[in-house]
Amino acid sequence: MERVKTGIKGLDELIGGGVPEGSSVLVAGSCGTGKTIVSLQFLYKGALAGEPGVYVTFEESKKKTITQCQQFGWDIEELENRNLFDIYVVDTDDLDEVLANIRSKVDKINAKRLVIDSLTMMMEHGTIYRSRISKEVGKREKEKVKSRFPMKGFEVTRRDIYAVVGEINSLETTSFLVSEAGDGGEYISRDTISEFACDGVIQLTINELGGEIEKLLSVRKLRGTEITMTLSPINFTKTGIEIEE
């Protein structure tokens, strides 16, 4: 099995040397846990190694993304000029169009890595022809009516999530899909489904003890990989993040 190095010190050692090539990995956590930095570092380090990557964002502008990278000394504009990095700021509510645009950008630079930031926003923000993935759609396809997520009387279903993750997997990139954490309980993601649809799950958490705040990472699952699910501290340095073994 070919493995893709994340470029995050300490993480590759936790996952047998890297992420299995072509896998989709959910990066889940609450606000401020470092989800976006983990994902951008994965893309940046890949680009430095000659593996082009596409970053898809639903919330931040391109300028803010570039500024966020600059704080770690990551010159992604230079990588863009070399067709090793592409930032796609989503500006449409049509999920079909979003997926088509992602495929186009992946094909354009022959991307090997992909980040969706975030899958949560992708499903809640977008629109889709539900006839493609649920009974509601047969009728709606004939009427050419689109449905917004979430729409009154409907929830994002298991089939919806699996359909979108399936589309991403069909790109054959190694992908990090950012997700908001669930509201406690037994589920990792807010939609309660993404962790089952993806090949792997990296969970980021915050632990507060005695007035000290510690950010932690654990690998909950990863296909073809033996994992221990230990909680490892995350260190933020001037050049990115590192995981303590």
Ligand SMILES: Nc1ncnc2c1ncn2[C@@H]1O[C@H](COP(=O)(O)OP(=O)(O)OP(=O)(O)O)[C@@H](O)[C@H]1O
Second form
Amino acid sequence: MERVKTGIKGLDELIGGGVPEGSSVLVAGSCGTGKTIVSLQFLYKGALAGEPGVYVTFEESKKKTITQCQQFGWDIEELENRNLFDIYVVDTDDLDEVLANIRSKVDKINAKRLVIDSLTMMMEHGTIYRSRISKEVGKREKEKVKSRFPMKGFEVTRRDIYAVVGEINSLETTSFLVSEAGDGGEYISRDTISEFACDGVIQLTINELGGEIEKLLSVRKLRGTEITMTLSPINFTKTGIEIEE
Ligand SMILES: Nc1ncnc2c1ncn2[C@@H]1O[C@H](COP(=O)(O)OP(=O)(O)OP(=O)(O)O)[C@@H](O)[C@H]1O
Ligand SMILES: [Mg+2]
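Pass me the form predicted together with the named molecule as well; I've looked at the form predicted on its own already.
Whole complex next, starting from this chain.
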């Protein structure tokens, strides 16, 4: 199996050298845990190594993304000029259009890496997709009039997320999908489903200890890989982040 280096020092060592090529990894955490930085570093380091990457954002402007990268000395504009990096700031809530645009961006630079920031926003903003799904619900309600299943909404969401992750997998890029975390408890993502639909899960958390706040990373799952499950502190350096052993 080919492995793709995450570009985050200390992380590849926990996952047998890198994530399996073509896999989709959920990067889950609550606000400010470092999801965007982890994902941008994955793209930046990949691009430096000659693997083009596309950053899809629902949340940040292009300018903010460039600034966030500059603090670590990552010149993404220069990589963009060399067709090693592209950024797509989503400006439509038509999910079919979003997916088509991602595909054309990926094809254009022959991207090997992809980041969606965030999958949570993508699912919440997919209005056309939703209306199509609700037609499906109507159909199912007719078919199963006597169904006692009380969680139709939940069932639809699950199918919806699996369908979108399936579309992303069909791009054959190695993908980091950012996900907003729930409020603790037994689920990793707020939607409670994404972690099952993806091949891997990197969880980012915050630990408060004696007035100090520590950011932590743990690999929760990675299909086809023996992983070391630790809660590892994230260190910020001048050139990016690294994971403490
Ligand atoms: N150079 C740095 N040194 C220390 N901490 C930093 C540095 N740069 C950013 N941070 C921390 O990283 C956090 C932002 O990381 P990032 O934007 O990746 O989080 P996020 O999980 O994507 O947040 P959100 O959910 O709001 O999108 C900030 O809260 C900040 O505290
Ligand atoms: Mg972010």
